[in-house]
Amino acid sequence: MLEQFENIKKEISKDLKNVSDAEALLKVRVKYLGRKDGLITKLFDDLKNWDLAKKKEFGAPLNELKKLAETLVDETEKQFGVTQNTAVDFSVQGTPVLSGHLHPITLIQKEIEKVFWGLGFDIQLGPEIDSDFYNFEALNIPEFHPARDMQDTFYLDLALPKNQPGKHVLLRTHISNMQVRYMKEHKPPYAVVLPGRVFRNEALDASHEHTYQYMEGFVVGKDITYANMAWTLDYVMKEIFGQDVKTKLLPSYFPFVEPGAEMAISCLICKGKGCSVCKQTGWVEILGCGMIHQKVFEYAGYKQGEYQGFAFGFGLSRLAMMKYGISDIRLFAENDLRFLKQF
């Protein structure tokens, strides 16, 4: 009998070493200490049938065996956050853990970055607070230029660092503030896109906001042409919105490109029939673009005429509206979970 007790001790130790979770530990407790079929419990059930001499010889060792088993199991249970008085029902369905997800603007940003990455573009970030030099002068927008009035700029009451060119500090109105910065640090050829926030002092409505996610990009090399720009942007729009989307380039003016253009896509909200988003035209202006002005290259330290390139910029909110069929841009910033959970 004592040999049987020793074998049970060894089995308990061996089983506990192989336990990896609370469920497996519960099985070990039931195996040895279960009320009906536990090995040690059965020995106590047999005890009433023993004669007096046998009870005196083996009763105490059996009690010690039970106490040892309980102690070993209890100590192991503490490792899994389970106590002896804890009732664990593994058949009960667990409480679901709610996890977050990406914002729809972030979703489309990542999708667009993937498309440009596939075309060989680098992806960079730039400062949101900058000097008027990089935001305006270096982009062929000198002081008192009327284009500055079009930007609706937020100026900040901050002093420029001593080594920073310019006169004022501002919240960038476009990510073009990175053009000359990037050009000074890299030698052509290169292609880069820059996502981030921009700020415009504009009134809020269904299609305008004062702070929004933007993406700009530019390509510079020896033989870059307008046709390269048209193909690239048409390709990206079709990758994002589907091969059936139509695009068109219309002449436009931006001081830092010449010639300049705006690209429009067929409205995905109304399928070209006319709605409030496309202002009943069937088309939605989606981005501005053009061939980089030689004055910008001069600010970057390049020789005039040595390189050509094109630049473009678009609001990610506007693209998300088209992508997901949303008619009011303000929904993206209201943090309404009923809206955000749809993505």
Ligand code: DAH
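All figures in this text were calculated on a predicted structure; none of them were measured in a lab. Positions refer to the first chain, counted from 1. Under this definition, the rigid core comprises the largest set of C-alpha atoms superposing within 1.5 Å between the forms. First, how it differs from the form predicted in complex with 3,4-dihydroxyphenylalanine (DAH).
- I105 is not among the residues whose C-alpha shifts by 2 Å or more between the two forms once the rigid core is aligned; its shift stays under 2 Å.
- A displacement of less than 2 angstroms separates the C-alpha positions of S252 between the two forms, with the rigid core held in common.
- If you fit the rigid core between the two forms, you'll see the Cα of G38 move by 2 angstroms or more.
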The other form holds:
Amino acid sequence: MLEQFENIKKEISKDLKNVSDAEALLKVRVKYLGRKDGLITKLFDDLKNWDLAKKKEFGAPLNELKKLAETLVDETEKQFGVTQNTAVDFSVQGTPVLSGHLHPITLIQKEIEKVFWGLGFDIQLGPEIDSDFYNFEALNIPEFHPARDMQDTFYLDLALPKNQPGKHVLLRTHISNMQVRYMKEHKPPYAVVLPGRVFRNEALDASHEHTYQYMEGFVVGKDITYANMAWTLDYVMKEIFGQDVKTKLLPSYFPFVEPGAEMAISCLICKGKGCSVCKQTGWVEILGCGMIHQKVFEYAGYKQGEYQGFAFGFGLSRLAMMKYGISDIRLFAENDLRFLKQF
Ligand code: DAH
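Output the structure of the form predicted in complex with 3,4-dihydroxyphenylalanine (DAH); the preceding block shows the form predicted on its own.
Every chain and every other molecule in the complex is listed next, the one we just looked at coming first.
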């Protein structure tokens, strides 16, 4: 028996001398110490059947043999096995990690928010599903008023929650629906902008989407004037499009403002010379605005004539198209990476 142990010792040493890589070393380990068929493991399995005398005589030497085998294999592993297996190979190419970035509409939204924030405006959000009361009626657009047709509305087949004024539930067509909601909850003076999505039942084409990004804003106080509005909007446009951009206010009609106006900016594509984007006029209409109608204040519960204010609303997509020179509004929602990666 002892002779057999000696032979195994010699054999291990010989095998280990011939080992040249980690794989071969693993084979040696399995040959002697493998859980199922290892030579030494098997001797331990036999041990159970030995009589007491034999156990006493050979038990200890067998244990020693096992320890020795483990030490020898471990030491050889230290020489090269470990270093070969776990060393980091700095020449191996990594897998590129794709990092995301902000959508162009979000970029311009953040930029505009920053400008308004700098002027002291609050930034708020509002509900996308609302009643026709806030979306129309409270804005001086009663039922059957032709101005409801100015905006093709998605009406929802839902019941209005109890105690909510109005008749129908709809997807907001603009964020002007937040005017009276906000006015009811806040006491002037205040200045706020509200970005978000609006929905219109429009046929899609290069400049119309059924869902698009919009920003509403209004300022209310005791002595807010049309001149404050003109200055504010001109300032914001210059911050976004550069100091060279020109702005002008044209008379317009929205039932919730009096007087109402539209702001046009000098076309950035042709620098005002005239091109297809500005229909050869040199100007592009970019937002609606005006002095808040006293009727709207009345819906908010303010006393007639106590406050004045101006309001404005514009499509963020339209601004982003101007700023980045994009000719088709549908690109914003298509999620084509070739488009998005340019921002
Ligand atoms: N809500 C209007 C629209 O969607 C834009 C607008 C015009 C908003 C005049 C205003 C405003 O606040 O005063 O076309």
